[in-house]
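As a starting point, one isolated chain is supplied in structure tokens, in the form predicted on its own.
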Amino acid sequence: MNAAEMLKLDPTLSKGGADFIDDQRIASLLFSEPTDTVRVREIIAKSLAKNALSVEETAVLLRCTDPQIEQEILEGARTLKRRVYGNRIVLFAPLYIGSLCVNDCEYCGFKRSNHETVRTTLDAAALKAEVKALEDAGHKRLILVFGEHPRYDAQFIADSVRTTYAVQSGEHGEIRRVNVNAAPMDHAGFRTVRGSGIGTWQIFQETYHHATYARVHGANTMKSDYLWRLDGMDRAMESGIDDVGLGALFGLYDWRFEVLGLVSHALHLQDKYRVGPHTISFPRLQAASGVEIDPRWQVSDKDFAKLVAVLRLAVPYTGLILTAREPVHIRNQLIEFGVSQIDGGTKLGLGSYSEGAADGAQEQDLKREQFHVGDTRSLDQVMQELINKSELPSFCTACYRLGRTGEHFMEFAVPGFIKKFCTPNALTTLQEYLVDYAPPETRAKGQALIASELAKIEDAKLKGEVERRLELIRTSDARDLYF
């Protein structure tokens, strides 16, 4: 029985599906003529005008090694992030559903050959307990994570999504947005999961470099098929999932190559479907059970900052996700250079949210978890840090529920989207957190931040409506008052 038969997938690719990653071309762009300072500044200016960069223009930024010009790249990303996203940071939590996997990826603690891994799949009762614990902490947005295994077929994923939405803890606990990180499906599978009401479907290509991809993924496994995985986002789009998330795992190959792979993928989707990815993730490879890290491709903190900045400039309207793989000081630093989403209170052990310490200090057990986590703070500790830095925490889910997704998102994103929608929705969801979940210290600091942000709203009518909704949340049971 081959892999496709095992998972009962229709092997049909998307319409016109083909491998659009040209390794030779990408490599040539990274090692062509020296960077011209004038050209770098022209490219930064193009991005600051909120125009996406080409692969060639992105490569120019990556080739730059002049410390002064690299600083200009960082400053450009900082400026662009404020223009497009303001000071808003969206928060979510990952929830691992199952660690069974048919693949044998060298870098993953859940690989099938790792006999030290404790294999678990959450049943309905365990899933409900996890969701309740997350709701009790204040979460409204989750991403469900699944291994690749026949047990985790489209129906199982759809049922898990519906179970998650159905859980309500206390008077105000509810999950309003469920994203999915899972293996690529065929068209029928994507349609099945879409029917459960998911938000974004996230697929990591892991590495865009063909030879590396073949080396780190076991032969004759589902994941060894480079094109099937690369084409996954196309099939999702054709199946009605218009919010998709790309990702690469940095530390498997040259980080600059992977950046160009991500940008190539984003532009491919934009060209073919008139909408690029909703998010891009760029985690660095971390220690895991049974995993040896190749030091040749480890990304330094300095290069990681440049990586984030270049991605921000290359794809102005794509959300950038910085995960809890990174330590606190790196997360605090890189938020400024383009990050728009982070996870908080993250625990990777299956069942660990409902069994662990509320302060997030639970010790990791890598035999139960996919990789090492660098930021183990609780959600409230993350909230306090953001508020102290005058970043605006947001649990907003309005766009997905009002149809402002996919191609329609761009219609709203360009003309003052932040002022009209994102900031007001961030303020109302922050108010919910402060009233329903926050301890007194966080509540006091958060209310001061809300007052400061309200003062910046220039539209008197909008400001009055935001104030009215904030007061309703504070004094009544009214919730979910989104714009």
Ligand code: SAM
Second form
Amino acid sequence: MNAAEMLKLDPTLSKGGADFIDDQRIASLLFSEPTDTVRVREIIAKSLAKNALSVEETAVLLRCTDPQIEQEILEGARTLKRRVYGNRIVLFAPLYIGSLCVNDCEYCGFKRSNHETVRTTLDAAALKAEVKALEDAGHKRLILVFGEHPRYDAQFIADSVRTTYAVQSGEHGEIRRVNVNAAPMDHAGFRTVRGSGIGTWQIFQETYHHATYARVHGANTMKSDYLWRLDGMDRAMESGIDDVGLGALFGLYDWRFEVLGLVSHALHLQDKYRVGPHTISFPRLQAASGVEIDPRWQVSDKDFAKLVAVLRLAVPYTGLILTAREPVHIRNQLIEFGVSQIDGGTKLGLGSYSEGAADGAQEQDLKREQFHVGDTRSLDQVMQELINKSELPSFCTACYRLGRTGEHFMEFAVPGFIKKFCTPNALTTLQEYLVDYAPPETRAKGQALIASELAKIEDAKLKGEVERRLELIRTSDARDLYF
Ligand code: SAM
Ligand code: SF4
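Form predicted on its own done, so how does the form predicted together with the ligand look?
To see the whole picture, the full complex is given below, headed by that same chain.
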């Protein structure tokens, strides 16, 4: 039996599905001469006018090594982030559902050949306990994470999503958006999960470089099929999931190659379906049980900042996610250069949110977790630091719930939208957190931030309405008042 048969997958690709990553072309773009400064500045200006960059233009930014121009790339990304996203940062938490896996990815603690790993799958009761603990901390947005295994078929994932939505802890606890990070499905599988009301489906290609992909993914596994995975987002789109998240695992091959792979993938979706990816993730490889890291491809902190800045400029309307794999100082630095979503209070151990281990204090047990986490702060510690830096934490889920996803999301990502919708929704969801979950110190600081953000709203009618809603949340049980 081959891997697809074992997983009961229909191997049909998307309509016209084909491999659109040309390694030689990407390599030739990266390894040609640096381009003159005038051209680099033109490209930064194009992006600042909120235009997506081509693969060639992105390569020009990546090739540039002049420290002064590299600084201009960072500054450009900082400016663009403020223009498109303002000072909002969306918060979520990952929730690991199962560590069974039939694949053998060299870099992952869950690979099947790692017999050290303690394999666990949350049953419905354990899942509910985890969701309750996350709601009690103040979370509204989760991403459910799965290994690839016959047990984690589409129905299992859909059931997990429904169970998650159904948990309501206390008076105001609820999860309003459930995203998924799981292996690519076939069309029927994507449709099944879509029916459960998911937000974004994330699939990371891991590496876009074909030879590396073949080397790090055990032969005869489902994951070793490069095209099946690359085509996953196309099948998701054809199955009605128009909200997809791309990613590459940085540390497997040349980081600049992966950036061009990600941009090629984003442009492919935009060209074929008129919808770009909602998010891009760029995890750096972390220590994990049974995993050796190849120092050749490790991405330095300096290169990592450039990577984020170049991605920000290349895909102005795509959300960039930076996870707790990274330590606090890197997270704080990179928020400025274009990150729009981070996780907070992250725990990777299956069942660990409800076990009540003290935040930040517990040692990680890599035999039970996929990889090492760099930022172990609690959600409230993350909130406090954001507020101290005048970043505006948001738990907003309005676009997805009002159907403003996919093509519609793109339409709305225009000047004025942020001011009219996103900032007000960030303020009301922050107010909910402060009133329902925050300790007094965070509450006081958060209220001060809300006051200063309110003062910046120029439209008097809108400002009055936001004030009314903030007051309602403070004095009544009214919640979830989104624009
Ligand atoms: N099993 C699903 C799949 O492979 O598509 C879900 C993915 S896995 C649970 C989530 C992501 O974690 C992977 O796609 C990979 O990019 C990342 N990952 C795996 N091992 C890692 C490591 N050692 N350090 C950092 N990230 C890692
Ligand atoms: Fe399994 Fe995903 Fe880990 Fe690969 S990355 S071993 S598919 S859990």
